[in-house]
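Only one chain is shown below, in structure tokens, and it's the form predicted alone.
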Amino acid sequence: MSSESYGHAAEHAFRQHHFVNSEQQFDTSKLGMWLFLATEILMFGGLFVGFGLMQANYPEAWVAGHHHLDRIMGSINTVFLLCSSFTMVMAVHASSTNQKSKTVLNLLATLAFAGGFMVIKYFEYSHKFHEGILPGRYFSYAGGGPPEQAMFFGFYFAMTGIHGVHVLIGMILIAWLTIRAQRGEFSSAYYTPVDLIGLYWHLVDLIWIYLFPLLYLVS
């Protein structure tokens, strides 16, 4: 089968009946993803605003809470997510240019970086739980400091926890993409899922780029 014939066959196989052509389906899917990402930005935006307001009211507690966070671990996680964004871009490019092996390789690399992020986050959380650094009324840290630290960690666990759930969802989706890519389901004629999940993953990375200095570098 020629590449042109394969392209037409792929378009027919993946195009839904209510779309005129594959280009319309792709543009509509991408618009839908951007709308979804906008709601995600609004959700995290509300948390950022609340965090900023409380920081203005209790600056000493925020500085004290910040000193309990490990900058090195946070920095490593930042590097992991930046690298995962790059490998995700390469996966989208490879899938759009009929490079099956490179698509699979870059998706696996993205998955590995995301896994590294979650492992480090596990150790961070475990250490805080051991010291009694928990959100809200469960805060039982015996090392002193302003009592409003509990509020800081309420925001910390809310924001990093929700972000971590997004990372986990992204890992599941990327694993699904990897399986499909291994089967040879993506090509220049159809790579919409890779592109859309790539957009989602970039937002997850972008949110962390804001969370890292907000939480770990606050002063």
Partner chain sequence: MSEHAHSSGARVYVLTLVALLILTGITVGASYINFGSASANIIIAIVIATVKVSLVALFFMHLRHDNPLNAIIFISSLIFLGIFLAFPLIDIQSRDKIIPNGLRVREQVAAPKQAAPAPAAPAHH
Second form
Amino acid sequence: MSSESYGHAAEHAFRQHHFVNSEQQFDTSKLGMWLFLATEILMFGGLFVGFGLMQANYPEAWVAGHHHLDRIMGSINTVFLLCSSFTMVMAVHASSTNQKSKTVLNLLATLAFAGGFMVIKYFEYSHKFHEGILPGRYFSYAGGGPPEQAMFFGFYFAMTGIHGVHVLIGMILIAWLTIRAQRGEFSSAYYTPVDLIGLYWHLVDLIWIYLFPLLYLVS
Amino acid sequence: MADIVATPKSQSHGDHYDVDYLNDGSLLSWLTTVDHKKLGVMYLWSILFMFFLGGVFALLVRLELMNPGQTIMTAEQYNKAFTLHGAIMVFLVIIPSIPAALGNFALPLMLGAKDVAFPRLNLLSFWIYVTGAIIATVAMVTGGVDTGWTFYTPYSTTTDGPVALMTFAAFVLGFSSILTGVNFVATVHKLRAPGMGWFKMPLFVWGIYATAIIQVLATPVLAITLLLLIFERLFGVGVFDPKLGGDPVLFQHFFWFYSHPAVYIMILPGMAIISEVIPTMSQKVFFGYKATAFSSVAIAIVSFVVWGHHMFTSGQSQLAGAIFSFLTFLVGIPSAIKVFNWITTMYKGSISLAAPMLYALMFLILFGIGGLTGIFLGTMSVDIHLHDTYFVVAHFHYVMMGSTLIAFLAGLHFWWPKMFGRMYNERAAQIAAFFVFIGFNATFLPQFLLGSRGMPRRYYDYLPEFTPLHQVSTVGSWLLGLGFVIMAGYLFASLRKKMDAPSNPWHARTLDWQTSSPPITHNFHEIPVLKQGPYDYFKPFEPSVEGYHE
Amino acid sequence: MSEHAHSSGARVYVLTLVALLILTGITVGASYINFGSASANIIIAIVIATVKVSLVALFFMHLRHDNPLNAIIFISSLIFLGIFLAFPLIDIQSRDKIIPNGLRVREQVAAPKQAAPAPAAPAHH
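Okay, that is the form predicted alone; can I get the form predicted in complex with the partner chain now?
Zooming out: every chain and molecule, the one shown earlier first.
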């Protein structure tokens, strides 16, 4: 009879009953997260495909649309997200090596960079609303240009909007992690949530790495 | 009840673990359960309810088509009725039927696991399904949708009615499907019992695994497609609107990138069940196990490169059409491998014609017809004539209903004793199977003729010369309905009996049959250690679970 | 848990971040230069973005040392995305035989007088 008879003998409190050991649980959770990230890639992928096909048909509208975007603001946001990814991976590293205060500090820094990203996004959006640059039939920019700019901004708002929602969700999750880390719930034996949310956060970064040149740098 | 004798060691688990799962906990506790078996049963009842609803709409549609002109409803009501029939059957019944109901129940048992990899995610996925079903119902009640289940633009962006809400329901249901897929892939990779290598897995697991891969890779595109459609309705962005420079055919590309693989989300689990029922009911080793296992994965992959065969007449370029037409024929190869292997498995087996096997044999005939007519439709030149006729309707009913749903019934009758611990009345089951088979063919064979003679699909009215065939089809739908009424009768009747099912009524070799009927809460007292392959009928049976006896 | 998960220490993360920031500078700088055609600029931007994405995936997301299965999932999602892009692209780019000028048919309908009548002949293939 197997000595790993289940239902009891939990070697520590975080293991769920249907896993044989916590390594199996960690690997499984990570596999699940990667599968989820694959679904995210294909979901955003749909937007990229539509964007690319329409860009191939209306290059001048895309160039005209891109002139309304601020390259400097976009670059600052890129730097913010890259730095937040760095602090996130440092938080994962710190939590896996039992450094509680470093974990908390890095998570807070990640939150701060993400917050900075959202603030800049807010200024960009409100500036565009002010100029009448809205998606689709609400596009009322007075400066002229190809009519398909309305479609460009349809994509712009859909892509950055859905990305922004992902940033917001990430911020909520990171805030939750910070509280748990402050309570000392993570250690080298159990830091799965930090690791998984870290992966999610890097994916949000990855998507922005493509969004930035495609939206801000086409010319 | 349970005829496994509890081993003394299992005493240490406490009594809680020895109770069969149906009687473990109050009725209310089912709503928050993370037990894969209970979730499977809850999916089953929800899906059967939705099947009833979709079936009522089907009967109404058929009744309306009894005679030319108005019979029982107006043209607008007819458009809504067939849309609801299609949307309910596709999104709420067929897609979740086998993976979510039977898969949830049987997959961990077959792997020798205690549960799926992420039990709480499984619960979430169920409640997302329920939410989606409720939103869809609200959309139906608040006016209904007349776009067809495909939501083609530009009609879907311009018509009145709660299209955005119905689309949102499909979007929500997509998430339920994604989470189930993620869960199953992780479960198959990480929770197999000791000794169960990839080629010792039952073929049902292979089929569900291939399905889960499609769910993970294709469903997100449906999500973004439907989101873009909602966006289009709200803001008029114009991506799919030729007036604004967009392309309605692009919507069809987006839609079918998901929905063609979704057709395989429907058929692969059906094939998976047949691969389980046929060797068990023939008591014979599976002929060509590896070829069948790989053909499931091959179908999953090929399914992603054939979607354009839905669009031969949509204004897609001829080059793209020709490529898609060629690739479509590739699907025939793995499908034929499977059919060949099923038939060869039966050869010289000791075949039992119990209800699950009756449905499996039915599947072979109906899938043969459905699959071969698919080749007609995949041929671009033939499709120009047959596109959007009743030939297409007949074809996809032969694969969706005649194959997937019949396989679901095979699986339902196969695992019913394991799920509920009761045997149903076999004679009643045979009578019901007879009516289902006759009724199904009477309903849909005439539709091939109607279609090849030019009867367009989705039409409210038709020319008088089509009347006799339409009437045969409508009468067939009643026979089919009668079959389902009988089935409901004997299945409910079996639930009122006391539990009488043996652990292994079909003398199967897979792990799901080596625990009690119904299983205990944690499936097995001890982790099974695999001693035999799933279909080693040429060897004496050697149970992999301690304490097993029939 | 997996000892590989944090074998790449803090130093690697710092170097990765520095590389990412430099690449961001290059891509912004390159956008001010005209490389001959609009598509050349886009291709350069996408190549740089892909290098950045690879760095994040390999080092920040630990794919370099992780279970290869996770990398397979990541890469296959990109392959299927490629399939998703390829077929509509083939379709739209080769549609001229049915609809001259592809999606721009609208402009011809709107201004039929201005569109030159000669190239719209079906013989142009």
